[in-house]
Amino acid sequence: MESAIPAHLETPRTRHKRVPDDYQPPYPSFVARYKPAVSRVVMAYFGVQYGGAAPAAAMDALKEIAGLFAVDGGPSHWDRARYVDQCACENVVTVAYWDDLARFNAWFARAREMWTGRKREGVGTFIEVLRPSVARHETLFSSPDRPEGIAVAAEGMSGEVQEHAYWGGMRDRLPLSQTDAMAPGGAPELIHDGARLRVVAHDNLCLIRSGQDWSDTAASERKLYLDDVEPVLREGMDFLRDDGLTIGCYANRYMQVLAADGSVSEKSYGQSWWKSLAALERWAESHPTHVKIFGAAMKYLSTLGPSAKLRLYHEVTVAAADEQFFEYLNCHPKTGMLTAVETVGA
């Protein structure tokens, strides 16, 4: 059994794992493995926001960003999802991934000016980027044969790893956790750049993307998931969206992944910004909404056992202050990290 932390990032621990060295997890899980030469990864969220029916400007923007992804320096992988936010606005978010920071930096200036550098009639746009060192990032997959998100840009998957299936496993998979508590530092600030609003967050901001894929399930399992698990998951996601600030969650989106033709697929993910990894851990371990999600998932998995075809994954980043970029144009004040800035709209 492997450690989730790759050998070249292992270091003598000053902060210890939550489990002993002989811990045996009850089921297999896997992590993405990057080439040792990869020192940073990039995840860039490009969102378009509008009310009512999709205006032509929104569709044009989506085509334009997809075209930029195809040029030299574009991402190794990208996908697209949609959700309706707490202000009843439709949001279509395209997230793109790189494993080469220099390539991203050379590409990004043009994309930024195209996306948030000009107003579009009836449309808001936003960019949310993290470019963490690999020591500040971890992934987890229930199956090794279908990567999602940043893992598509990785070299491959690990064998079975030890650090999972216990509270604290998420932290233990982060290489930086061997020596650093990753406590947050500072407070979010708002910067006006013409019509654009830029949020400067703080050190050790946390991002999680946590996904579900039920496309392989047969009719009976699909019904069990959609009737017994998904509504409980949605309830928790709605709590984080509407009341997350009370527990350290700045913003949450429960996204429906879109297929290549724009139709809704049988995949979803929650994507949320947290004040700290510790705040995310507290919600996961003890908040009633997540306890309910965990209970529904365990009942589902215990009912089906090894025959379950539902695929689960997540990616978690704890980003340094200089690894973050947030910019918004013509978006409502509850969009993304704008929610974290108390002076918005003042």
The other form holds:
Protein chains: 2
Amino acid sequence: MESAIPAHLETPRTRHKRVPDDYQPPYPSFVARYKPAVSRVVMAYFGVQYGGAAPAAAMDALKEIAGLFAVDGGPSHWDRARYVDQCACENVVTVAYWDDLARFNAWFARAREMWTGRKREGVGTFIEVLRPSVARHETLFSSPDRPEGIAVAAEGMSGEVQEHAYWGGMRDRLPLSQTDAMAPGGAPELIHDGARLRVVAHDNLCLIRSGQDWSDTAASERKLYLDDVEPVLREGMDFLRDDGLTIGCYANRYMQVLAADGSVSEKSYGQSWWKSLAALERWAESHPTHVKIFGAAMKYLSTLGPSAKLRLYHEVTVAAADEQFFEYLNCHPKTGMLTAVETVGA
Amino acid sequence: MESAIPAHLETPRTRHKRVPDDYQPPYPSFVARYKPAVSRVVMAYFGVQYGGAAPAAAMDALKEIAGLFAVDGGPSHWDRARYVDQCACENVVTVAYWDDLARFNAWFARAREMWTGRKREGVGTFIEVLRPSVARHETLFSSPDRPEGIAVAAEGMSGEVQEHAYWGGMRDRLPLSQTDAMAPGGAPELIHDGARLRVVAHDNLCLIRSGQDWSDTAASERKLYLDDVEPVLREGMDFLRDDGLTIGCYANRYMQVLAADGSVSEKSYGQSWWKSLAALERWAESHPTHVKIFGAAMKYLSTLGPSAKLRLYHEVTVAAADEQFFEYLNCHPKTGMLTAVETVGA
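The form predicted in complex with another copy of the chain, contrasted with the form predicted on its own above:
Below: every chain and molecule of the assembly, starting with the one above.
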């Protein structure tokens, strides 16, 4: 048993963790381990948005960004997912990962100009970037042998960690929680830069990406997941998308991961932006929509026991104000962090 | 909105509460407020145990203790409840409350000799007393207008308090949590004193009494409670009674409150002894039996909304070692805190 907080990020505490030192989680979980030299990680979400059938400009954009990923300074890993939003628009989001901020910074300027620097016919584009210090970021995996998301950029996985399977584990896994309550500061603001809209959020904005992978499940387990768990999960995701603002959730996307050939895979993830880690904690712990998800997942996992082949993971970042970047071009006002600011004219 | 911790028990914190200062609970709850001069409260459980029909000695004992309650120094309030235990024995437990330790101490010696000082034909008797400092004790009520248990000895009820409706609220309501993790110390020990068995537990032993009162519910709400909630509650109570030791629950009784005329009322409570507050927290937050109870209660309350007439309350004590007293005479080895120590011969 090891701590989710790597040894080199342990600091004298001014804040306690929520469980006693002899706490034993009831089942194993694992976290991504970066090389100790890694001080910041980067996840950059490049979205393209359109209504109806995919315009040629959308296809071009996806090809171009993939091309840019391949040049020097590009990400060590990227993935792609799709999502039909509340305005019935298709959104294809390509997510790229770095474990070296200087490398990302040198690479990014050209990509930004390419992505949101010029309008593309019939499509909107957006960029959402977090580049947190490793103290402001945590992951959790049900199995140590298939990393997803930013964890692919890590050196490997931990052994079994202690801080999970209780409410508050997410906070306790964040190294910064040793000394900081991570309270949010201020409100998101909108900046017009020609046709580009930038959102400047605030200290301690929180991003969670929470994923599931049912590709290894056999018939009966798959049926149980798709019939009993997925609909409840979708209901919660829809609530966050449509009514999240009332509880501090700025935006939510329930994404289908795409395979390399562009087809829909048997993986999905919810990606949501929150006013604070505390707001996310309250939803997860006590909102009826998540209590239902939690209940369905518990029933599923207790029915299957250790034979369950469903894989679960999440990554959570509580970003400082200067670790965030949100830019939207020609997107509708319910796109990502635009939802958090006053609706604007075209 | 006020803190559950009364102003005169606020101390400079070395430990944080689990929610930010601007946390707003989604529905109102209330706590008992003692007079600021009250430094300790006392709850004394006097049990009588027998198999089959009530022996005359049991009836005599109940009359005698009621008589003693009426003498000078007796409790300001008492109630009575019954419970058929896992050995199919009837247990009738009379609970008395004081807000003055000196008064209780002066009164108790005679009661103890009367209750566990001599064997009664065909019955076992036991005494379980907690006399916590007010910093080690908290209550919670869904309505402010009908106190139960120790709260009847309080001066009144608070206004709406902040620290509830989130996991960790119980700990945050305990004034001692401002500075102390309340970790358990040591293991319970058995002491033979002639035929009397005393259990000396350990620092930070935890007692929760968690009650429900459906006497005000009309037909459809009553049916919902009795059909959908009560069976799930009973299942959880049975788990704690039969298998609680595996998760740090020493003993649990699911009691039916008796009316003044001895008939069964429409009130019940679970009363359980725990190795630590942390063990109780883990069960409540993540054990399948309590997750089911929580889910059933949430569904019930969200169906009924503010029109619900069901009343809920609890009281929790985390007792210092010298604030506890457990004594058993002629009881079976699965009685109360005897469950926590090695089974002993007659």
